[in-house]
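One chain follows as structure tokens, the form predicted alone.
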Amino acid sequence: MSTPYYVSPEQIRQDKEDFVRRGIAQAKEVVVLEYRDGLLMVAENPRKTTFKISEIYDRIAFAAAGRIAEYEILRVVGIREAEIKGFRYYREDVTAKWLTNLYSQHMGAVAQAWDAKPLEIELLVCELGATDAPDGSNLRNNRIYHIAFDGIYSEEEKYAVIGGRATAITEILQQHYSDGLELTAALQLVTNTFRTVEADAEDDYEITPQSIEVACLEQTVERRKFRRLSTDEVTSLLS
């Protein structure tokens, strides 16, 4: 009788490790920031048949980087769940923690599956933080948080960037990010983060208001704060 072949689960971690990032890798980035009156996210996105920024629910957003039908899954379920959790208890229960711990969970037991491909995604859940206080005062209490392919998540302060570039992306906002930006300098800071990175690239193209899809959660719109910027005004605040 033969003796079964052996893989240690250092060895099966690492190697899940290594395919992923060898696919998202060639994920085109997303980048996430705080600006005066919200979150901006912007894409690099081309293509006009899917989207990598969705909302969720009132003031929570969803962006992904990686295979598009592996992360489309996980947007819906999102949607559905959160409508049932908030149409059960309380539209307040229904928080970006929450859903991240959602993700987290069903992202980690694929990545532990010994005989399961682990999904090739980085996910990003943003919140929008409530400004009014009950004394008065301003609350700048944004959540973004970061999920690896593995479900272990972390939250970021002030920006966060998920695709196969986005070290160098993060390098270059510590250098330009301020605090406070308007929704125009904000775009511009992305973009032109874009711009400088598709320059050392080999494969390099235009950073164009076709070429990225934009949207925001806004503290200054109704109940649902999430509004997705059309072409014509992106090329508007480019300008």
The other form holds:
Amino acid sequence: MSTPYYVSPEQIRQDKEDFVRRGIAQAKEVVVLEYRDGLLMVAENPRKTTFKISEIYDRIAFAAAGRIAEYEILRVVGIREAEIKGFRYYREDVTAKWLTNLYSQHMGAVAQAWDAKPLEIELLVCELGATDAPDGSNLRNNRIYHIAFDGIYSEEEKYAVIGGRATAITEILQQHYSDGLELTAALQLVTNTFRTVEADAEDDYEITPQSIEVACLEQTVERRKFRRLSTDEVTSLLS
Amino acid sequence: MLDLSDYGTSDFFQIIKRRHPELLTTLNSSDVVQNPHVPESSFRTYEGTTVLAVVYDAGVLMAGDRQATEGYQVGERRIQKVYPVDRHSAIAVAGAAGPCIEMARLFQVEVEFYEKTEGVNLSLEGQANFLSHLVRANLGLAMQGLIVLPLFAGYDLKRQRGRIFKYDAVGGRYEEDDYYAIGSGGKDARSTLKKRYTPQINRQAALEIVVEALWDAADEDIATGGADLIRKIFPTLYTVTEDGVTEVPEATVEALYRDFIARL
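Take the protein just shown as the form predicted alone and give its structure as the form predicted together with its partner chain.
Whole complex next, starting from this chain.
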């Protein structure tokens, strides 16, 4: 009887992690940050219909970096599960924490399966806090969850970044972010940060209103808080 | 792991029928059809309605009374029979209250689910056609006397006008150009609209004839609720225009009723 190969669990995990890091390193970034009226989400994405940022449910949005085929299916399944839960109980019972757990379990199971390739994606699940104060005085109720490829997730405060140069962008945000920014200021902070990071990059990716995708979850009277900003709107905010 | 198998369908009704049939007690009524001898009077349900839609120059106005009856009793005074669906459409329902509300709720989720998964809105025609399937799915219960008939209206962005769709019990879909009313008081409301309606009327005129039609329906039909000036309960009115679906404020509806009563 031949001796089976032995590979230590640490080695398997390390190999998978290295594999995913190499994939994610290519991925363009998505930033989410709290501003005065809600949560702003900005991605480097020149495409017109293949989005990195999407609406999931009334107060919940989704952002992804990495392979589109791998996160698109999770986006749709997230909408499905959220709608089923809201239909069964009540719309307010659908929370980002619950959805994050769902994604986390799935991504963790895929990462641990011996015959499957781990997902080369990172996700952000964001939820606009319920408010009865329109001045945004209870902004702290907003939730941002960052889910790594292996399902390990963390709850972030004020802002979070996914994608290849997430660390560099987070460092810049740490220096320049302040509470209670207006939408324009928040958007300018993100685009300036993207520009700084792109200046060090080899590709000539220019940050213009056409090359970024912008959406927000904002406190309005509407039930659905998610709003995608058109290129024209972004242009006027940045001018 | 999440079940990713029905990725690719944007039809929430199909998904929920397959995965969670227990959530569709009324719209999945094949078991009731198998036993069609349940006596109709073995349980009582809330019913009775007048809902209507009127096309006006900027879009379409949809309205419904607020009363549900249980036999010869008032079952509920503040029930809602008109629901916004997406940014440019609304549904009104007539029939047995429970299945009616379920159909309106499911239809709203269906249209929104399609919009979110596909990234574009389901067309008004598409919404109207889908509603046919929901009505047909309720056929088993309709044969037991628990009929649900919707009235569907929306603003067609391509044609730049309001449109109205009515249905029969087997899911037949018919379009009305100007106005329509359904429910136990529907015929009375239609008589008033027939006399008062003129093409391309403005919003104010549309509001006035709708109030008059609802008044006449409540006057003639015992199952239709009127304006309750003491409890401050008034019919629900929604306008659907290019700018979206907007509920007419209760104060405006009250003022319309008071003006109308003063003219009587």
